[in-house]
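In the form predicted on its own, a lone chain appears below as structure tokens.
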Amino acid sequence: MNISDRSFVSRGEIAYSENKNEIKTISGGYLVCEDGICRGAYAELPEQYAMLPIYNYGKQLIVPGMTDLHTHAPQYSFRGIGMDAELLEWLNTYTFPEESKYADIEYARKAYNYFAEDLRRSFTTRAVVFGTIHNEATIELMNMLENTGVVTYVGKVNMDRNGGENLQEQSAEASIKATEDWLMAIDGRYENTMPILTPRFVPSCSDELLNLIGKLADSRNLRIQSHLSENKSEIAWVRELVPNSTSYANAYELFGNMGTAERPTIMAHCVYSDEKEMEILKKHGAYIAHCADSNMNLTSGIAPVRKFIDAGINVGLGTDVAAGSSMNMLKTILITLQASKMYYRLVDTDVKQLTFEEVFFIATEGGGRYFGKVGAFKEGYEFDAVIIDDGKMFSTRDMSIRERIERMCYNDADVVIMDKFVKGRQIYGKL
């Protein structure tokens, strides 16, 4: 149905974590959105909000919108593809490459075109984007990206060594003048689409870069995205690049890149942070982007998500695309799962495995919380939904909200998303 306004009443079987350990639901339910902010979700729909049109769904699952902390916009064109190398042999084999081609502007209008479409069509109605070192193939990405109406934060990234001839920076001061030219450029232009800076990590920006970033940071008032202890290689290589760091964090730390509570850094990986790099993340009230995917697809290894959630940091779930193979957030959902199974299983039975609770919180509210009060139907935050008919999965049982939901996570062959919003507003239906 094609939904105009963005004060309406959405019916159907509704579900949403009313915190990480449960799932509320309420069958036949009443969702209320005003002016794009949710008013809650109810068994029967109370009076106040009796005037406002009604669309009924039926039998359909109305969920939160999903946040993707992680992914890489211009290596969708090659994703599922290079996946028996590791981490840095396959950023020179093929991530290196492909970015560079982003400097030809037709190209990048071509593949940024298909991400931004399927992005919209996705379960995702947040999401935190690595662009290239151009900048005009950046501010491309955030026209598109500012067109389907996902919210986003978009950063053209920053590499002055080791990227090769093709992408990388002429020095760290030609970097950030870049960076302030695009800043510039895109200043006041955007409702739903924020920069964010974005030093790729440490090995391709030098200790002078690392140190400007933070300070444009700070003047700036913008906030930071990165990569952190992904792969062994990747931190013996960073301990050789900043002999006087105590850990892979600290030389984000040193450099003033580990951002502040109200302005978070994403880190994305941290499959080998321990509990020094733990504390530094709390701190500075870092998120971590847990991209079980590409972990695995890669032979990175399995984050202990566990640890991370209690001890407190913030944590999200990050497709990681080309590394990690989708755009899909019920596939990352998913794999995330399995992946928290056989950290149990096979690397440490005293770190007891994620429960569906748990993770459909983090791909929702604990994601979303980046954004402000984001991914759940709790009064006061902001609308994102997406509608999903799972009608063609077969089942001789009567199954509940919380069960068909889980099905869908593990088997979303069968699902159709028919109708999405984001701040209340549609940005994808089935007219």
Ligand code: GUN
Contents of the next structure:
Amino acid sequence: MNISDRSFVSRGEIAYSENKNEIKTISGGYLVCEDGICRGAYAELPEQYAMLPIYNYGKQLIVPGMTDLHTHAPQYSFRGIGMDAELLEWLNTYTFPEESKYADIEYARKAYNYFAEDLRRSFTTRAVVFGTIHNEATIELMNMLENTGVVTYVGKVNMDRNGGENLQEQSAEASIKATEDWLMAIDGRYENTMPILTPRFVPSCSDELLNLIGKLADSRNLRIQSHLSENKSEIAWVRELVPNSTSYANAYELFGNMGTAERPTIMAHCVYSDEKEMEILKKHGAYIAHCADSNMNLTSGIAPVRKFIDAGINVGLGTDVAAGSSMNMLKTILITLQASKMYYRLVDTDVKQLTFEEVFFIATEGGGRYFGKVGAFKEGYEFDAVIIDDGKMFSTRDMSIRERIERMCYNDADVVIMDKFVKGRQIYGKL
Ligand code: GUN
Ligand code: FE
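Output the form predicted in complex with this ligand next; the form predicted on its own has already been displayed.
Below, the chain from earlier opens the complete complex, with every other chain and molecule after it.
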């Protein structure tokens, strides 16, 4: 459909998380959007909204847009390739050489256009994205993402060590100066594209650089994203690099990179985060971006997501392209479920597998909270929605909405995104 106003009612097979244990469904329900804000989902349309235009999606599914809390735009070009290495070898063999190409703005423009266009027609309505160390390319990426209508945080990456000669800034000062230049260049330029400070990970950033990034975050009121406890060799290296830290998370904490509840830091992975690290993440109100696809591909391990949830730590899902091989959030949901089942079966039978309800919640409202009231069709939430046609998944079975949602996550072969809305604005339409 083609919907140009931001106040309307969409009718269809509605599903969203009421809470982490409950998916609410309404068949033939009415979903109200007023000026980009959700006014609730109803079985009968309340009288006060009767004057709004109604768009009838019939038997199609209407679900909240999903939040990809961690992905790397410049790595999209080699998604699905080079998956036989573990993290540190993978970075040096595939990732750093590819990212160094973004010094060339023509190359960057072409590659980022593929990423932005595919993001626009994905299940994702909010994303937190790594660029590269290059200012010009990162600004081009932000321009393109702004045009998609997807709401994003985007980071120019900071790296002043261990990147090789082609992917490393000259010094901590040079890296901060470039960051300040980047912030100045984009100041006031976007509606939906926000900057986020992005120290790649401890091995890429000197103590001095991490310290300066912490100070910059405080003085400019900026958020931070990075990687934490992804791989055993990486963790051992960090212990050598910051010998006075009590844990990898503590290294970031020492340098003021763990953020606050108001400016939460996102830490991707946390595969090996123990009680001590969990305490630090909780104390700072940080978000864990759980990247199950990536953790499988790089043979990193399985993060104990159940423990994080039980401890009250914020958790969202990340596709982590290109260690994760696709930006499809349905696939990410599926691998999250499968990984948690194997954690329970093979690692620790005291840690129960995640339920479908829990993972659907994490993919929508769990990660969406990083952006505010986002990820559910509740009163006052920003209206992010995806309309899905699963009518070509033929079956003799008469299925509930809950079953259709579960099925599309386990098997998305014939699932088609028809329309997509962010803050009530249609940003994609198939027809
Ligand atoms: N750690 C530091 N950089 C990266 C990266 O690009 N991808 C992943 N998966 N882990 C990292
Ligand atoms: Fe990553």
